[in-house]
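Let's start with one chain on its own, the form predicted alone, as structure tokens.
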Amino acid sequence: MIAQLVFVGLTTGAIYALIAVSLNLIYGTMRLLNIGHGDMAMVGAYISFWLFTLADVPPYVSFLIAPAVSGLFGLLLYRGMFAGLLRRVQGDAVEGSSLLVFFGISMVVQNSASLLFSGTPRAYRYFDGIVEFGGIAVTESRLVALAVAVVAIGAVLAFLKFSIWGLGVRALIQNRAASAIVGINVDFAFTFASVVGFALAGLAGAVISMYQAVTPFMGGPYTTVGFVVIILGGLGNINGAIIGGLVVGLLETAGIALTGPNFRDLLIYGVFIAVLMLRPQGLFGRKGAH
């Protein structure tokens, strides 16, 4: 029983970590508060659903198409809107301005999806077989979700650690002013964060669609969890986001098993409030870090 709960918690936490890493890339580099980030997961989920339903395209193909579409959307948003905003607005004002802008974008995306597809939950079945090992039973879709999240996060970490461009992005996350002074290509880092951040959210949505119903408003809870995770792990801390996602996934799974699914939001917000009160910089953040 305990092993089953731990494994389910890890699979849930891996998706939370994927969403949080993508959200933290955007915040860490540009200080943009993307409160509509979960809506990109919704878009990815609809892409996977409609491709499978209308064209019989298997979801693993959508794992390439959904992030390509959402990444392109991120690129267009950055070039068409946020590049100019970042030139005009500096400091803490960036966060406030971006919050309002992303709120408007979120409303447009959600209501457009609702008009196009209605609010009816939609779902499909794929990778729905049961796999048993070591006394643990799990659906194939959950195993695929875990594998995709691990590979995607690993690719991002490898890029940030081993490539010269990735090292520049890491430096920018740690200290924007110093990075610009030493000649790091800030525009490339911003573009990378926009494209990859949105792409990973779309990928997460395509994966989620295999085991969760798709609706126009499904992104909101994932945005909330994403912010809870990055607050827990530390704003701008990519490694902290990974650990935070796994922790929240395990806490949520254990909490629901002990109480019930109706207490999910209470558990999530309880973690959020506790971290803000006890350690506002996050479990892995540094005091005074910007």
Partner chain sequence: MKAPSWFAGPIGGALVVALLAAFVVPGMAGDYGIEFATTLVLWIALVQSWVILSGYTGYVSLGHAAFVGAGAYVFILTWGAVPFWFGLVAAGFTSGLLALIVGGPCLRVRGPYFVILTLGVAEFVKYAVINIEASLGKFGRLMIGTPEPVDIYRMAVGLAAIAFVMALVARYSRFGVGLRAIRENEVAAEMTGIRVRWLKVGAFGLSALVPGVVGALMICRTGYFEPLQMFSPQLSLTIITMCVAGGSDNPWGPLIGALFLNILSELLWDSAPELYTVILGVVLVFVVLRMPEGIYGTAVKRLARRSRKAVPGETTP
The other form holds:
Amino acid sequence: MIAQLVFVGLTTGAIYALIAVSLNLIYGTMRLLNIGHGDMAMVGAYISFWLFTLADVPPYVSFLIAPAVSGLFGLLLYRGMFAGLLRRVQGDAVEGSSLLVFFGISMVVQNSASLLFSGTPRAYRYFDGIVEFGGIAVTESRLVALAVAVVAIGAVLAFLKFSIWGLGVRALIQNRAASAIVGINVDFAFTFASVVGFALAGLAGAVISMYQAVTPFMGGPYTTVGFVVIILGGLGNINGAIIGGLVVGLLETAGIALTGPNFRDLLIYGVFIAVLMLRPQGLFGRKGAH
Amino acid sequence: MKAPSWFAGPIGGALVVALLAAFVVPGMAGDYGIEFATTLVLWIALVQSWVILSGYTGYVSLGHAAFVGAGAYVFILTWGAVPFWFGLVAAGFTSGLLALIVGGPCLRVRGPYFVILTLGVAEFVKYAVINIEASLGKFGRLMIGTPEPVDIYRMAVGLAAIAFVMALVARYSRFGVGLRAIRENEVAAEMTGIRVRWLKVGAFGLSALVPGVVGALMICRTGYFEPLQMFSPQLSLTIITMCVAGGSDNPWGPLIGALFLNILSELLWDSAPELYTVILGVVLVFVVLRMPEGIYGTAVKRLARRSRKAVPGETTP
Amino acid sequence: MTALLEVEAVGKVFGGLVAVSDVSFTLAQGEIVGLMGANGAGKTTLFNLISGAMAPTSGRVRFEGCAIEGRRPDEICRRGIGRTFQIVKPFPGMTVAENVAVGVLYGARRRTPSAREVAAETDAVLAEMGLSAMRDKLAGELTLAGRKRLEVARALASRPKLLMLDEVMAGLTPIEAAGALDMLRQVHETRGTTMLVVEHNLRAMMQLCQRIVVMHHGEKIGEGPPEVVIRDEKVIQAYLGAQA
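Next, give the form predicted in complex with the partner chain, keeping in mind that what was shown is the form predicted alone.
Time for the whole complex; same chain goes first.
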């Protein structure tokens, strides 16, 4: 029973971590607060759903197509809007403005989806067999979700750690002003963060669509959880986001098991408020670390 | 600085407009007109209350819905047990009190943290109410014997007038100068003798009074209380959009923003509510990127520039 | 003369770093005292400790005989200590006149001034600081010299008994700096305000200050009249050492 719960918590947490890492990549580099992040996941989920339903494209192929589309969207948004905004505005104003812009984008994306596809929840079945091992029973889709999240996060971490470009991105997250001086290509890092950040959100959505009904407004809760996680792990702290995602996933699973689904949101927001008030730098961050 | 006598004009004007709106409009407009006007006037009350904290101090709150919902909840709980007016006042003061309680800790964090925290607090309050209601076995409550639409409309007009005067006095008084100084540079404001914490928490409390009453009037209109609807984050986000579209450094900008978006909503809502929200989003993105001071702020600046050009000889060192 | 400000064995430690260590000095009513030292000597930290931006780890700060260390900056301002910032912090979105009015409205006063008093006093301070022509400009649109002048004006508007100036001449052209110097002397002459001045411009300090306190690595290494202090062995060594 405990093992079962821990496993479910880890799969949920892995997806949260995937969303939070991508959210943090965007915040850490550009200081943009993307409250439309969950909506990118929604777009990925619809892509996966329609490809499967209309063209019989299996979801694992969508795991490549969905991030490509949402990554392209990220590229266009960066080139078209945020590159200019970041040149004009500095400091706290960036965060405030970006929040409002992303809120606007979120309204456009959500309601366009609603106009195009209606509000009807849509679902499809794939990888829905049940696997049992060591007393744990779990659907294949959850296992696949866990695997995809681990691979995607691992790839991002490896890129950041081992490539020279990744070093630049990490330096930028640490200190933007100093990075520009030592010759780091800020524009590349921003483009990278936009494309990869949005692509991972789309990927998360494609994965989620295997086991959750797709609706135009499914993204909101994921955005909220994403923010809860990155506040827990520290804004801009990539490793913190991974641990934070797993913590929230486990906490949520345990909370539902202990108290019932009604208290799930109360629990999440309660933890969130407590962390923000007591340790606004995150559970694992140091003061002024970012 | 403006002399207090300066207030007499706008306050008198607000009174005249409110009286006209309250007693002339119902005679001219049909049921549909009154419903539209009530919606408009309630939004005006909300945006005016929001700017007192978020417009003047720059602490952008995404949690205004919490105060609307809390007011509505108190109002429905006391419905039938206390006189109508008492319920309205209790709704306002409960929200104000809630703001004073959460304001202290919330206003210690700044910038994006404050924005996200207020959203979190509002959602927390929402789910707390949902859970309380669920444990009582209630999933929404009905009210019987609510006032006539015209009377609700008149109360809403009165409330909007009060909210406008509050926002106006808060903007142009000593209090408002302090709030704006906090927005411009909090450290310097404190070093210039401003009791930063008192002012911020005070502004938060003040800005929560009106939405509490708005919540009460909103459920009077529908005769129904449902937490998901009354605490909706969409409500907070729409308030922000109106204020940002109009400009949020003074009471006039939000007034224009509310008018603009309500008319837009009225034109589009019936035929295509989604299209309305899409356009709302586009407007928001456009305003933030192209005219960050909002419609009113940008217009004032343009006019000032034009009049400055008309007066030659003034050189700047 | 009675002491207006008494700094007694004040120290500040950040983590393991000692920023200010055991510094003591006093300011008499009406004095202008300079605070000198190389970058990192702890001058700005000392300013922050006196004005309440930070609490000292040890020691006392007395103002008019009252212990004020660790009190809120706004309270210290209302007691009569005004300051400027090395990195200027005007209210950029407010006009020059509004910036000054903030000082008038919230500074050291027994009661809230009436609108007429605020207007009159704002005008007076603007005129005193030569800012009248720019009163309706936004503070963010001023030149660096203008913003520094505005900070002094805002601090003066709060009617300080002690005015602490953190490098108000740094970054200005020689002509602007000379203007600033004249302005400070004028203020001292007409208002008799006590001043504590941090400045790197040695000539300006010699002209302005009656006494100079020298800091090095967080400690006070010398104090006395300007012409004596600059010949002090330890002071010269500290400065040469810092340059070498």
